[in-house]
Amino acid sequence: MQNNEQWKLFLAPYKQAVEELKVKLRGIRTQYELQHSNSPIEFVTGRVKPLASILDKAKRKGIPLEDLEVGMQDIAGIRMMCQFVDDIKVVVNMLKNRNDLEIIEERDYITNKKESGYRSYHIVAKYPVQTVEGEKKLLVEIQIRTLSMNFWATIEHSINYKYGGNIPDEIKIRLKRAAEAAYSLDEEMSQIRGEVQEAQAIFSRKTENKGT
């Protein structure tokens, strides 16, 4: 794969997989809303890894370009945000019960946080995409995390990029403190989960009534 057209052809099924999964997973949240139930899914995003990032990672990890489909698990990425830590387990079990996903790997960075302080739950699954050449099963990485975990991870990613992976020790320490503060916030919110959800339900009904 040397030219842009070949890369576009290679990445097209991954883009299709991301778009399909975003629609399907957002649809689940809509179903909860229609049932006037509290959804474990706050929102869903997705992306296909930029070509420059794919090439950089392949070089760092020693992955031959012809082996990208099996050697790189996160070319297609889905991120699912939850309000509460307990919702993450609900979402994980929901994903495991789907017929269109074949779970091949799980990484629990919530119970076993990374040294940096990073917390998230990662699932790697095979997802079937229908192409002109027939069905193609692609690897997709799904990250499930709370809003506060996502805020921290987004900031840490930016800082890590700025320093090329060599974050100064002082900033590392502050990031770890921030990670613990974020998790503490999650724990506190879990303690008042009932109050939060009841307040959100009241607000939602009030908004609906105004719209009618």
Ligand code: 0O2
Contents of the next structure:
Amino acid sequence: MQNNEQWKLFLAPYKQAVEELKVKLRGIRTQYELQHSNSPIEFVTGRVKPLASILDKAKRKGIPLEDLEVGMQDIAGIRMMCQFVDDIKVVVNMLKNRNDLEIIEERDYITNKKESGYRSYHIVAKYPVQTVEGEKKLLVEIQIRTLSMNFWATIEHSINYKYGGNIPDEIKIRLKRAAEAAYSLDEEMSQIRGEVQEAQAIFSRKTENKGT
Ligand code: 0O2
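Switching forms now, from the form predicted on its own to the form predicted in complex with the named molecule, please provide the structure.
Below: every chain and molecule of the assembly, starting with the one above.
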């Protein structure tokens, strides 16, 4: 692949996969809301990896550009945020039961957090996209994490970017401490999960009544 047009063509089905999955997974959240039950999904985001990051990662990991489709699992990326750690299991099981996803790998960085302090549950799945040439099964990476894990990962990602992957030791220590604080926050919230969900149900009924 040399020119911009060829890259655009290569990335188009990935963009479609991300857009479709965002709609589908946000739809699940809406269904929970309409049923007046607490949704295990707080919000869903998605992105196609920018070309510069694809080239950078391919170089770093020695992936030949002609093998990107099989060699790079996160060109299409979806993130699903949950309020509570226990919701993550519910979301993972829901994804496993979908007919449009074929799970091929799971990485549990919650039970086994990364050295950096990173926690998240990753699923790599094949997702069928209808293209001009017919159906194409593409790899998508779905990251499932709590709001607290997401806050930490977003901040750490920017700091890592700022320092080109070489975060100074002093900041690394602070980030590890922040990761521990994020873990404690998840633990504390899990302890009062019932209270939180009851309050949210009352609040959503109140705002709904005001709207009618
Ligand atoms: P971006 O900008 O999110 O697309 P590797 O990429 O080498 O870390 P691998 O085997 O390709 O690992 O897949 P893995 O472990 O599932 O990690 C891929 C993605 O997980 C990363 O994508 C990040 O989004 C996230 N991630 C993994 N480790 C960390 C971490 O220590 N801190 C943060 N903030 N995120 C992490 P990219 O390619 O880094 O970038």
